[in-house]
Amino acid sequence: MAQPITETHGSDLRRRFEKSKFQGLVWAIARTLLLLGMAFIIVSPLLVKISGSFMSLEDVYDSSVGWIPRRPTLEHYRVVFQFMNYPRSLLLTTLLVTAVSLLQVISCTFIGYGLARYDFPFKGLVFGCVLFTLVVPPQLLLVPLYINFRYFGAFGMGPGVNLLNTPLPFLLMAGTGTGIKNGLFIYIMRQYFKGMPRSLEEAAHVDGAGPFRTFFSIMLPAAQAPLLVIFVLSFAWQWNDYFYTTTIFQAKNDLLVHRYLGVVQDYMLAFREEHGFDAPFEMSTMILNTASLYYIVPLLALFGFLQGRFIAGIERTGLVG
């Protein structure tokens, strides 16, 4: 039989659930706090450049002031958008950009089908030359990839076409599966076909469908998911990438990177023969936090418009845990 619930076995309950939710609220806090202090860490940087962005000269110079001017200025965005011929480099750029992320997708899709859904002999030695690459340094890769581009010809014969100061390296090692982070995102497709079920090929088969129309009608559609987050990616470090960019295009101009990275310079050469002194140390600072700012605007405009579907794409993917 049930025994009753006396009085100070029901006040013990309450006790012990009180506890229990004070217990909650207390670790709801401390996380709360804990989210909030990363969040700042990470997001700091940020609000720094955009503080000292607006900061005028004798903000700077005002030891009161911290990270609100009290004199607050447009002209380093007037100057910067200026000096970096801000339209045409944002135009350039986002067609290259846009551009080289396309082929890498198409590439690294067609590779990581035939690695996950094909046996051929040395397909594993391929595929480990492709996880290889993930950490060879770049750096490594300096002077053949300029000799390979400089003199690039059938097979390396002949004197070969300087193809350098031109998009076309970029282009040529997208579309075959060798740009920048290829082998992560050829992993990544890999292992999304790899567990998709044979049943769908096999049904397919049954139709009358052959490889291509297998691919194209059946796998290509179920694997957004990772074709966004290969894309997102792709674009971000493309757009961020000055290794391979100030290897290859090596004379000045108009993509955003190199004028990024002169911006400071220009400013400096002009102020100087406009005034003819030297302009002040911190107006550099202000300025380039001002570039920083042009730069990293159409990546954050890019993933807040993509956001949902990347995230989700990345869970779908299994990139994450």
Second form
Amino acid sequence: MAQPITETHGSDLRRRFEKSKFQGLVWAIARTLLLLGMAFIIVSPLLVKISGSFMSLEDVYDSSVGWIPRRPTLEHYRVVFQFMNYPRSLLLTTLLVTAVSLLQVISCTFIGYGLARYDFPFKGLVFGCVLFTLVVPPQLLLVPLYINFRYFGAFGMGPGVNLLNTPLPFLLMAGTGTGIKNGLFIYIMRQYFKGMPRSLEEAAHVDGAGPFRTFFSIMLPAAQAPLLVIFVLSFAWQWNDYFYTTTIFQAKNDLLVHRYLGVVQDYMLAFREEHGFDAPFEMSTMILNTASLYYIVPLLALFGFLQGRFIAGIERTGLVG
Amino acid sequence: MRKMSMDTRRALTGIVFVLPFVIGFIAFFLYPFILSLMFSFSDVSVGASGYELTSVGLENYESALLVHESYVRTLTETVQSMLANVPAILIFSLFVAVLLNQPFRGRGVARVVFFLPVIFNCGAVLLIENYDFLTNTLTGGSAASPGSEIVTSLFYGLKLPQGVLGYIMNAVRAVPDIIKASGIQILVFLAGLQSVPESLYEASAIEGATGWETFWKVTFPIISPLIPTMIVYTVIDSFTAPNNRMMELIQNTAFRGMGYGVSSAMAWIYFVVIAAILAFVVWLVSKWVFYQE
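Pass me the form predicted in complex with the partner chain as well; I've looked at the form predicted on its own already.
The next block holds the full complex; its first chain is the one shown before.
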């Protein structure tokens, strides 16, 4: 029942085509504005920090100064650098976070692979436990974990070993896939390995490779995309964590988080002692913004370096099913 | 070793792979989990040679719910904002994912920008930022977005029921928070959108479906299985969100307030409430999700 293309039909088609072209243009403009607006909301905290970090005290008081400082200064960078003990705290934090996230990547991949490829008794239960660790809020475990590490290995009977203020709690938890949001990483790796063809392992088996050889030399290299994703996520979350870090390192104040959280208080106190207690709260703003920049710029640099592969990787992980 | 059947050997290998987790789960999850339950019913005193528990029955729960001056308020506020934000985050991230799935110039940059909050807008930085003077003056406060008044007045013009209006108002006010909490969800939905087979779109175009119809009849059913997962993820994410005041309250109660026992009781009430809501919502949503089998 094909309709013959009549004159009216043709012009109707053309009108529809032109209308849709016009609609497309309107939509493109609307989309651009929307995206720009949302991008501004996302990036503005960063811009505020950059702007605030260069402002001098007069600029903060001067209501005619908006985003661009009129009397820019590098003084805050110098002061905060000292207050944060930056080279040392940066080095320590980088070491700790790198070690923890590498351990998390290894352990979660290992566990995820076992769950994806092998059948053993209580497998469903183990996977259920993985998901359960995610649903329980960290608030619930904070105090007992703190006590557990304070009297480690004693199970409530004796003094045990005090692991607080050492990196061991983090390393132990990362190595066993129970660190920050590790259930999610195990889940991602399990889904990814489930989606990989079995023929790879069968070929390795025929060639005489054992299960661990197969895992390390065949499966790991094939899982680069999700490995990178969980590495970046684990690094970023560990870097940003203050909940566990400030609890486990209650005494030692040489990590970036402590330095960062402390710098505002310390500096404010020092400032108030110098200028009396009338010193307005706004004083802290330049210090705060400069310290924030010191805190997040290493992370942003890492993400900037890996972002292309990271975004592509997320699309290939098993999260989507 | 030789006599072992293939299946037994494979099962043993599998157990070796998950063994680290089983050990970690027992030592760093199950044990603290049970300990926490015990703490919540006890008075905990900590000394150099260990800790001691004295059973106090439900006293800690009473202190948390009846004595503590702000726990109940914080609990209702946290749960309320979670209930309001989760649907808003899901709708918003699906919307952005649809936008980012269209071909246009600068799409790659846009994807990176929407993921940025996952990297730098969390944890300690955001915790402190809420108190910053400059952030509040330049962006009109963290709770309000630029131009939110315009949107607000726009919606007042529409004659909507009070409840709907209130919800939209709060959502508009929370726009920055919602955008910042959507990073992962956007990327996951985006990946889901890209997995929709092109042939389905071609078929619906030939049948004469509009873009709107295609979205609801083709795209949405295919990505709907992602929704329960994303609900769970968003709720989990809200536990550790820096604007979750429950976290601060529990930490402060433990180390500077009424002690470990009350703090554990607080955490348990929070957990049970959230778990109940989560179970109910996921059950509800899964009944309605379309599975392509």
